[in-house]
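The chain below stands alone and is given in structure tokens; this is the form predicted alone.
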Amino acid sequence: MKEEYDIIVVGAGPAGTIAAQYAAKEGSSVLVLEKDRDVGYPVRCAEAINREGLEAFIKPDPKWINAEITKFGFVAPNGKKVIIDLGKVEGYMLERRIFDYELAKIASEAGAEILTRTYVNGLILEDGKVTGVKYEFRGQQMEVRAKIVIGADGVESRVGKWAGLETCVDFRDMECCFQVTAANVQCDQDTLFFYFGKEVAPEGYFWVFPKGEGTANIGLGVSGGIGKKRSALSYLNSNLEKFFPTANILTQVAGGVPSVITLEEIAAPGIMLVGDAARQVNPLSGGGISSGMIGGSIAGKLAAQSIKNNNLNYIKKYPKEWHKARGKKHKILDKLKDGIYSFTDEQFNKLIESLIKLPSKKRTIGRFFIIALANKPSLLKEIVKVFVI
């Protein structure tokens, strides 16, 4: 440990530890604090990610993917269910524990340093600008000084509220969201599985994505308003019971998901803030793997050309470069998670039925969304711009 480093990295999920990658391999100096004790756990994810997302920072291995996912199906409150053929691998179920530890072996290998079971608890402040971060480790209070912080950590970020970024979200728009891992499960092994329904999942959508022969990730996300009457569990629970009444549950988690566009700032004098923690979240289904790589890409990158010109200015670049990347998209996905989001139970039963009624080379997620906002115009050009129909 050195008493300063040009990057210091606060959480190491897959949006810090691919920001300290693209720090370090500039030549940057660059130490990631994790709090818990191993990179990689607990997992907190339903652990799918898109295969564009995905093979843009790293190759596919089989060591740390559990699923290659070739089909979406939908499931509608009546029970209807329709089957949407992407044609080809377009997603991946990935074993979080072992794909983030890797992301974290690559990092190291580029240089950066890593220091788990490390508790920051606060900032160094000077003249208004962030130059540092003060923490916990074994026992003692230490301090680490570096000329850039970059907060990745997580949705309950306290680097940026510490640095005086605005971070609350409102409750309503905080997803609260339980899932288990469970055993004894039939399931397609290339079909992530959505369904839809107040009984089922009022303001959001109850998943079924797998995990090997015979085991899947189970969950559902609610909004905060809705789950602030009933628990995001009791309407797993149920689901469970209704749907798979064998399954024998082999890990849970509970959270909060920000289904939101980004933070109005995610940067501050020496300060940026990258995935959960600035909200890079897509909106629409609750995804944060991919776009949180992307947004600790831009910032390690800019990080590094800062240290390299002696120039903090680079900084401020990050808001644009983000919204260029995937912030102007995110914000046409939230408008669509609006217009979905309010369906009747009858209304899901008539977008299913007319899938159904598509021949199956016209089903396509465009075509999902174009039926279900017929009678919204103004989203429709919204849809062209986002999915490929």
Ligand SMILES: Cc1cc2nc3c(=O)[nH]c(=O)nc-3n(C[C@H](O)[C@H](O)[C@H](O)COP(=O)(O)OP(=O)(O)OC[C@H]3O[C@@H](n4cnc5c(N)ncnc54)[C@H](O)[C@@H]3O)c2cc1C
The other form holds:
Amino acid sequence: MKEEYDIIVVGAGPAGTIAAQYAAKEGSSVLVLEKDRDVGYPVRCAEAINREGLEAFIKPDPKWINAEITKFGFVAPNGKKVIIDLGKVEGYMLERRIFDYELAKIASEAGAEILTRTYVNGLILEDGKVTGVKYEFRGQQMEVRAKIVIGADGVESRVGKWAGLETCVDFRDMECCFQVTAANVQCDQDTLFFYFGKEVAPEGYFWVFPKGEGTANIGLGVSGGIGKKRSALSYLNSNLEKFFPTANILTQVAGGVPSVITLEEIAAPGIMLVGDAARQVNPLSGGGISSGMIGGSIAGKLAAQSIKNNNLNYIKKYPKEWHKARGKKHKILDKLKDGIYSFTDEQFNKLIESLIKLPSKKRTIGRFFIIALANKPSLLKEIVKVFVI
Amino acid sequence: MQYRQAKTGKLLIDILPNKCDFCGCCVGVCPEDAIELKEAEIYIIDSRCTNCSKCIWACPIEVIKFDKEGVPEKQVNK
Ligand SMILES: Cc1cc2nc3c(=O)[nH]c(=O)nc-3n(C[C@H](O)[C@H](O)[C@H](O)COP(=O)(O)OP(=O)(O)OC[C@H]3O[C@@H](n4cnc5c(N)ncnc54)[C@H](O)[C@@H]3O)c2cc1C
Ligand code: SF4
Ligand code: SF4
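Take the protein just shown as the form predicted alone and give its structure as the form predicted together with this ligand.
Starting with the chain above, the whole complex follows.
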């Protein structure tokens, strides 16, 4: 361990370890600090990822893949179900416990140092610039300096706040989640199931994602606005009773998804934010693994380049590059989310009904949204943009 | 700065008996940076908390509650 690094990454989730890997590959000295004792655990995630988003960063490996996804299933409030067959493998179910660990290993092979059980509790600020972090390690308060700090500290991120960035998530935009991993679940191992409706998961959805051999991640998210009246846990308990009364629960976990567009400011002198910390989650689906890795890769590369060129102003390019890669799209997805959240059960029923009527070859995710939007014509323009981008 | 394992006082985080899952929803919505969340510990930073209740609403498992003098934990049917 050195006294000073080029780059310090706070948090060893996928966004942090990808940032570390990309920075180390470009020759920077990198230290990753993680508060938990294990990278990848606990798993606060339903573990689904789209194929392209994964393959852009790592070759799928059976070691950490539990299922290959070729279908989406949507279940209406009235119980009617429609399957959209994608025709080929378009997604994977990860074993994040192993996946996150693998990403950390790759980062360390690229030269990054990783330290777990290290709780970052402050920043060193000099002349309005971040120049290091304060942390607690084995009961001792310590400091380490860096030219650039990358905050990859997840939904609970505080690093950005300490640097003066506005990172607070409106409670109505926080998807408050509870999930179990259960055995003895009858579900298709190639299909991601989404359930909608006011009873099931208002302002969110209830998911059943296969995890191989009769097991599945079963969970839901509801907005903090709903959480004000009834908690995610309470909704999940009734859903389990209703849909999976014989499921044997193996693990249970709470979690939060910041379902918003990316923060206005994700870089400031000496600091960059990536992943959930930057609010880089897809606001419609709540998926943040692949978008976090995209954010992490852009930030890691730019941070290393600014060190190489001895020009820390380089990191100013980050918001623009993120916006081009994903941020722009997230703005549209966020509007879609607002539209779909305001659906009544009746509208959901009608939507699924019209999909069921289509021949299965004509059912696509795109059509799902187009029909959804036929109910909300004002959003039609936005959806067209999603497909053009 | 005063850190307090929030079991007493105006705002109460009931981490006993081990109810908190340390998921971070509350920290994400707290406008005052008033929650300290470690691997398996949670504190309210008393001097910063304004009792705005947002952390209570965001908690997926109803761990955070005000004590008797405060507001009821969930505003059921409201
Ligand atoms: C219930 C649930 C289901 C989800 N399902 C999916 C899904 O199916 N597909 C998908 O793509 N996404 C899903 N997501 C979102 C996804 O899990 C996140 O977007 C993703 O993990 C973000 O990666 P990250 O690296 O930004 O943050 P994280 O993976 O959260 O990593 C942040 C790390 O920072 C550490 N940390 C935090 N504070 C400190 C500190 N002060 N000091 C040191 N370390 C710190 C944490 O311990 C953590 O390890 C889901 C989320 C939830 C809650
Ligand atoms: S939201 Fe609830 S469960 Fe999650 S860390 Fe806060 S108090 Fe604990
Ligand atoms: S009541 Fe408000 S200020 Fe106090 S800890 Fe909760 S969210 Fe933060």
